[in-house]
Amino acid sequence: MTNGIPYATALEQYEPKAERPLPDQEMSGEELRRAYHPDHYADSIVELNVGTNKGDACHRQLADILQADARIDEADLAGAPIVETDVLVIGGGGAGCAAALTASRGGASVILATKLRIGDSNTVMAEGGIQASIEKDDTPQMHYDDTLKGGHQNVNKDLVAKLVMNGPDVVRWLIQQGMQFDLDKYGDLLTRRAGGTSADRIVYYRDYTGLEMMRVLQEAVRTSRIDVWDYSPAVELLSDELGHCAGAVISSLEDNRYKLIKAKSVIIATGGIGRLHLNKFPTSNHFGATGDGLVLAYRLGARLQDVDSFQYHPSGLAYPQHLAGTLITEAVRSAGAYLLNGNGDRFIEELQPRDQVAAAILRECAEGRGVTVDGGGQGIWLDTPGVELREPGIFDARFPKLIELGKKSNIDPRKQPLLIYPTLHYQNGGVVIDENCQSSVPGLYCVGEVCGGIHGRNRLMGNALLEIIAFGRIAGNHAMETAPSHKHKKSSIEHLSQLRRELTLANMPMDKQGPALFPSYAKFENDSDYGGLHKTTQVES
């Protein structure tokens, strides 16, 4: 039985109040993180035994898939159809769409291959908004400083500078594509503040900014010359005689065939790894977030960084249990919602950086001040009734998605607090890239959550949606402009021989295959079982 205060008891004791004092803090942010943040859990970090980052620290579960054997060998590709293109984009979220649109509009032939359908991605899960320095009392320098501080200075400063300087133009570009934003009565963009920042800088559309962004990107891609391959996960990259990236092997889930796409440039935009449920945490990520791009890039020799650092968003829904991990936007705390333990007491300044707030929530639960749920699970209160008390009507006007989540939960957040607990939300590290999104492997670009270096060891709210559009456009443009004029003479998966030699020499198990493609609880035995995501019934003869 988890130590804490039963849900019914804590709810009976709860009383909405407009104002609540914050007690003096006994621990610094760094002390909180080291004592309670999951990145510091004992035995969760191991050293990589093979590959470019051999000897580097990595989360144990991620290390397992980075050091797994491939799903295919040469014999699987005999007779596979071959298609050629200038640019291959792998991933159909916001980053992939921005890259594909930019390359296509520049004149390149583009194939966009996505594991599920275009738009099935973490982009649509993003609720809070986009950071862009557009207010008169804000500057790109302040945005830059906030990002460095939030990431604990562990960032590529050139990438951060490019990120913040692109902010206003990204918002302008999105408006040109047809994206809506919330406006004031004068028609100016409304802004709100993110945790760990020094100015109101988030532009947004209600509490489903990412969904609105994906709506316009999806429409733009579908009406373009881009060749979209749905239900087509990449299972391996191709390399040429020089070791440059030369395309990918696609596993079609609709006709159960492998297909080869030869490309002058490849852009990986496959997102993060939430569905690995690191440290057994629930996740806010979409069903396909299994780190495929990270595995493929590493196997081809791309350098990684900070693969021991992950973001656990403070406000994942903890009750009811069938919705555990569902994201509640940080914008609710930005609007003034307090965090309360089971005794009804505040314990952290709510707009501190996410890693610090998550660690504080975990401390309250570990020390018996959390709220426990029958059947397992625990959390603390997100004091939404207090916000409604101070500003009546705010949830109906600004948080319609939260109201809908309340209906699914049989809880009215205007009258009853929501139980929340940290949810695995974001992969802070990833593939090392330069200012043009090029990895250490020639011909291979990476963009979005699959990359490292931009957010350091803790991402700020709103910087992810900014990143995917800013760097998606940069990657698409550079891949289009610098693609070699000639085709690759040779495209193969010979790099797998080196992988298997390394695995054997390191005495690594060869019974696990990657990339994972889907979480383990999907219970697919092999690629041919997917049948367009509807498991084929296996009939024994």
Ligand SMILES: Cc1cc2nc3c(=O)[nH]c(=O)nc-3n(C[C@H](O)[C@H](O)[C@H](O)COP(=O)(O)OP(=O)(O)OC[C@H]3O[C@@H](n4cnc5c(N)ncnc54)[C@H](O)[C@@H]3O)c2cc1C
Contents of the next structure:
Amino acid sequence: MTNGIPYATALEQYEPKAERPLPDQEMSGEELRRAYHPDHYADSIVELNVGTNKGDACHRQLADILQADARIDEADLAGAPIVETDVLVIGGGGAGCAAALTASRGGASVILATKLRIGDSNTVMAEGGIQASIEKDDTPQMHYDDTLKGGHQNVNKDLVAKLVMNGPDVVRWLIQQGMQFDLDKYGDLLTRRAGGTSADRIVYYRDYTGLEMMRVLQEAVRTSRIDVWDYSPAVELLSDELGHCAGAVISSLEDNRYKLIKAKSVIIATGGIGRLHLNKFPTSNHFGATGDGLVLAYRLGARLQDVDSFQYHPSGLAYPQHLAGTLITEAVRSAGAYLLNGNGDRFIEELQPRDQVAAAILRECAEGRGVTVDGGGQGIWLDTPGVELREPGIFDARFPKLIELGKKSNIDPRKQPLLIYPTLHYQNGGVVIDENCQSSVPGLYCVGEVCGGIHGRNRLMGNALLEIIAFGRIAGNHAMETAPSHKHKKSSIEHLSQLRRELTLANMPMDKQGPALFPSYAKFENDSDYGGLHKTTQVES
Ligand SMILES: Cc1cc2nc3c(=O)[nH]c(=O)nc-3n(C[C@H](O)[C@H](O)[C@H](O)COP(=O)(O)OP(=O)(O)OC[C@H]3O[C@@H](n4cnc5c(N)ncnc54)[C@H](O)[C@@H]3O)c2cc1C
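Return the form predicted together with the named molecule of this protein as a structure block, the form predicted on its own having already been given.
Okay, now the whole complex, with that chain kicking things off.
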């Protein structure tokens, strides 16, 4: 990597301007992606050696955990308490809560087991908003076309059709749950535009949309009949005599015991993978985003897709270093913030799809036009003072979370540009699902970020929050309806024998165990007396 311009020098040269022209672009979006996007890094992709996707391309670090040994064997489960339920939901973010609420309101008995506390999730951190075609000059067809284009046409069109058709109803449902949105002076929902889209379609609450969404979902779950198990990561699924999903093994962080939950239907809603820090990138994700759901589902034979494709959000904070990776919402660019290299020049149209913008930033840094920070790290400017110049007061009114981030960083974004660099943000691929969120394993549903197919190889801002509620409700409803037909004669972890046989035959190292549960830098030997985690040889991050 070449040197860039030192932070202090670049800052001295910077001056806020309301308007800045964009020079002609020398590279097409596709050329940029191929040359600079981390999905194309030569040494990051390997072929899977075992399992349903054997032979498929996969990110090396994800392949490590998909092909790791299990954390448990039969002896660990001797004497473990057993409970039974109609529907087990694994994961207490937005998708899990929406699914659990729908199944419970439909009359099913529901257990929601989550790794830490309900709401510790990527959902709670979401900032920018939710896409739904509610404006007069917008249609679900336009939303559909934008999503296909954003995902480079590599999407499951049936799922996208369902996603966009559900948009307005999802917003209505959230309002019925008590969620607040920003409104204009007539009380109508305000909208703003996401990168790579053709209409103003994002509804939002300040830059705290996910927090507000999670507030109402959490309250609804806590006051329902749902049995919530906090501090209860799932470490394995249970299978029945036919290999169908029949529940899960929970490793309780509260009393260090394994517990078995036998369930007629199981819904995995465990979110993404950012804390594996693929390609050593910083991440915007919450602490528990370690790809566990992919591992659990894959072991039972669920098919995955696009596990070599991840989203690196263009605007992760790069300075100060202790906050590296923290997300700055795309809505700031949507409000007109330019991206400037260390020379103060624009280099990309800021609202192009995220993969293209991230690749352009990486190019600027690789070619020496980035801004370098003492002690390591580099980035380019997010020209927030230019926005304030054009629209005084906009940050106070619409971006309170960014103002708070500025206080933590000792930088006032209204006066000084923020240094940004791409941050590992979203898992584009995941478990293959049908329109009812069923995986290829009977009895096993998957929903939310753990799934693939909806966003192709590049997600548009606002489509993930829409997905988790739209498909969360669909998954909850279908899992509840089919539960009585899932009659499991026995529940065990016998499928692990097959896993271990395959790993041995493929000469795979057996020294790693998964799912990871926590990032490799979680120091449980010092910070916690949770014995279960001591057994893990953590995967590389
Ligand atoms: C900073 C940030 C900003 C974002 N902004 C937006 C936005 O503006 N608009 C948009 O559409 N999208 C946005 N996204 C993406 C979006 O928020 C997520 O994709 C979405 O909320 C994921 O929801 P989920 O329910 O699938 O996963 P999560 O919300 O991450 O929930 C997963 C849950 O599963 C739990 N879990 C994980 N493993 C286990 C296990 N082994 N056992 C039990 N529980 C487990 C986790 O602890 C967590 O509670 C943003 C993401 C981030 C990180």
